[in-house]
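The chain below stands alone, shown as structure tokens; this is the form predicted alone.
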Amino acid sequence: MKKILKVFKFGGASLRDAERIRNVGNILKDYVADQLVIVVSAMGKVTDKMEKVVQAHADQTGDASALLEEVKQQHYQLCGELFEGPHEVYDLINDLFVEVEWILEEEPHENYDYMYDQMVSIGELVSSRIVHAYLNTIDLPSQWLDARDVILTDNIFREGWVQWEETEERAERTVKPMLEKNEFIVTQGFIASTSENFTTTLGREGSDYTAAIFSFCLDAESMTIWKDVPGVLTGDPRLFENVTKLDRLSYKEAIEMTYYGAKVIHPKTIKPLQNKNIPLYVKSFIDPTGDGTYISDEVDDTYPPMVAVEQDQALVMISTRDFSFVAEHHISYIFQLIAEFRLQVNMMQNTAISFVLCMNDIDDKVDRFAEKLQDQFKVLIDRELELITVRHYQQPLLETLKEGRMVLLEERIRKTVQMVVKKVPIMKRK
């Protein structure tokens, strides 16, 4: 009887400590009858910590080695709780950390994004080694796969674009023979490689996208993302009360919500699945028997209001220096720069003498973008903003969301309202 191929993705929250990793093992015991490709993220908060290592090295603060040592000890402590006595996994993860130590011995690379990818990728490589070793100790035979041997991207670091044809060929050549051994395959999310074998990453929180790439290339029967929430909710429970779980969601609606900032799924995840009609389940690793949310093309488009909040937004206001119109050739140049810096534009508005962009304020990308524009344009940047998107909106909800906030930019299209807002204290009479 042919086994069914499924792709599972476990994020950092599900791997943050020994107890959580044991829980993952318990979940997987129910799927021994299936072929499984298991995509894992770095342990909880490790990516954040490795970003600090990179920044310390770039700034030459002298703290990089100490910060890296903290990450190492975190993983060694985890291994001590999972494995009894000596185990080969210690040597395997030590070799990975040594690669980062070599980088720290050199001068910072002139390309920060390149250096970032070579160092931050260690989180996924180490966590996958630990999960792989643990599964084998609990009689769940598994094989370790380096995702960089399968997923090929262009040479843009920190936001690599998948080269699909070559990636499919690599999956056929590398992964399918492994599947014939009837063992689980454990691999990494987030990371890939260039044709010159330099490590690239797929964008922050890109492990969901990795799982979708494997699902697409291997014609998986389904893909499941295991989260710390019961499924896709109508809003972030950390920000809103009375959120409800959506039992079913269409591909189209999922694409809309992830594009607008819903954090439960990475924005690039849905399209590869839709192209091959592969259903996606979002389930809880805390309550694995729950139904979760089912995403496919078989779902009706009738939904309650859904809210997504994108924080750390910048509003970039661009105008010509001579107060002439912002014409087509101006906009063409602006978009060339947006592509060059790989900026994520979430909202835009054009008037006669200005062009306004709302974008994610990540690292120094917005500043570099503005600096490049300064020769031809006047540029103003407003920071520390939120982008609130409401799908299937109702007016009373919009009024509630505006309380204590000044709306800097608003746009309404069918079914959707977007507002760029700035928090302001509500004035009270003395």
The other form holds:
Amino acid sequence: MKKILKVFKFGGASLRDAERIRNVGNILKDYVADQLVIVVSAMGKVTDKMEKVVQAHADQTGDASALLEEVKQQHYQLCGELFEGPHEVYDLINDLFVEVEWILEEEPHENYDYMYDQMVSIGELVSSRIVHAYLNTIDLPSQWLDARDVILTDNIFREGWVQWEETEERAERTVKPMLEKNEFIVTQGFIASTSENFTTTLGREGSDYTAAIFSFCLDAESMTIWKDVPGVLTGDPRLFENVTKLDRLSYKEAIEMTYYGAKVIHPKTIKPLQNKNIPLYVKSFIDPTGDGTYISDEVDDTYPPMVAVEQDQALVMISTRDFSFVAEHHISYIFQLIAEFRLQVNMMQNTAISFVLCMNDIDDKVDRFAEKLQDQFKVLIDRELELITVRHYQQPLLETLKEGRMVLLEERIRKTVQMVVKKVPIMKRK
Ligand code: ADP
Ligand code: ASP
Ligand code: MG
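Condition change, the form predicted alone to the form predicted in complex with aspartic acid (ASP):
What follows is the entire complex, opening with the chain shown before.
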């Protein structure tokens, strides 16, 4: 009988240490009747640590090797806890670390983003080797798949754009024969490759997206992401009290909330799933028997208020220098630059002589964008702002959200309120 194909994604939190990896093994034991493609992220905070290695190498601070050694020892220690005695996984991991050590011996590459991807991708490669080896020791035979043999992107390092046709073709060629074996497949999230076989990454937190790419290309029956929360909640539990779990959610709600900062799912995840009507479950790896959240194409208008907060926002005010109206050709030029710098615009508004944009303030993109605009316009930037998005809002909630904050820009449409806010201390009378 043909098995049902499901794609599972385990993130860094679910693979943090040996105990958590054993927990993943226990979860998977309940799915032996299914065909699973298991996408794993780097363990715990390994990606953050690898980013520090890259930075240290780029700046030639002299401590890149020591920082890398820490990451290496962390993985060896974990293996010591998972495997008894010698195991081939040590050699496999060592080979991966040696490749990064070689990079550190050279001068830093002039293209930082290229260098970043070649080094940071090791986190997923190593974790997938360990998970794969571990599953085989607990009688869950699995095959290891290099995601770079399947997912092809353009040459934009650190935010590769998927080349869908080729990726689908490669999935057909590479993964379909592996599925015939009736064993689980373990692969990496976040990483992909260019047509010249250089490693690219899909953007931070991109492993959810990888799982959706595999789900799409393999026509999975469903996809599940395993998290440290019971499901999608009405707000980030790190920021809000009294949040409740949403049992069901439409693709539309999910894409709106994740685009505007609900960090529980990577925003790019929804489209491939929606396009093939593949349901997405968000479940807890701490309580795997819980129902989690079921995301599908259902239409339901009875949602409670939901809040998403996106930090690190910049409000860019672009004004004409000579008091001429902001006209179509100005806007067209501004948008051309937005596309060139791959900026994410979250809100915009125009007045007679100015155009205001709220955008994610990542790296130095906004500065470079502003610099280009300076020739023609006066540009003012306000930084360190928050974008608060409330779907299905209720007035009293909006008032609470504004406490201790100054609203710089606000927009209301039927079901959504968005506010760009700045934290201000609440004054109290002496
Ligand atoms: P992963 O281990 O897959 O990388 P993340 O830590 O990136 O997982 O994502 C899970 C976290 O997302 C939760 O611990 C929670 O703090 C946060 N989060 C933000 N918004 C929400 C929300 N609306 N519902 C649930 N969790 C949320
Ligand atoms: N490891 C990568 C990151 O931390 C990708 C992911 O976890 O989804 O960004
Ligand atoms: Mg994450």
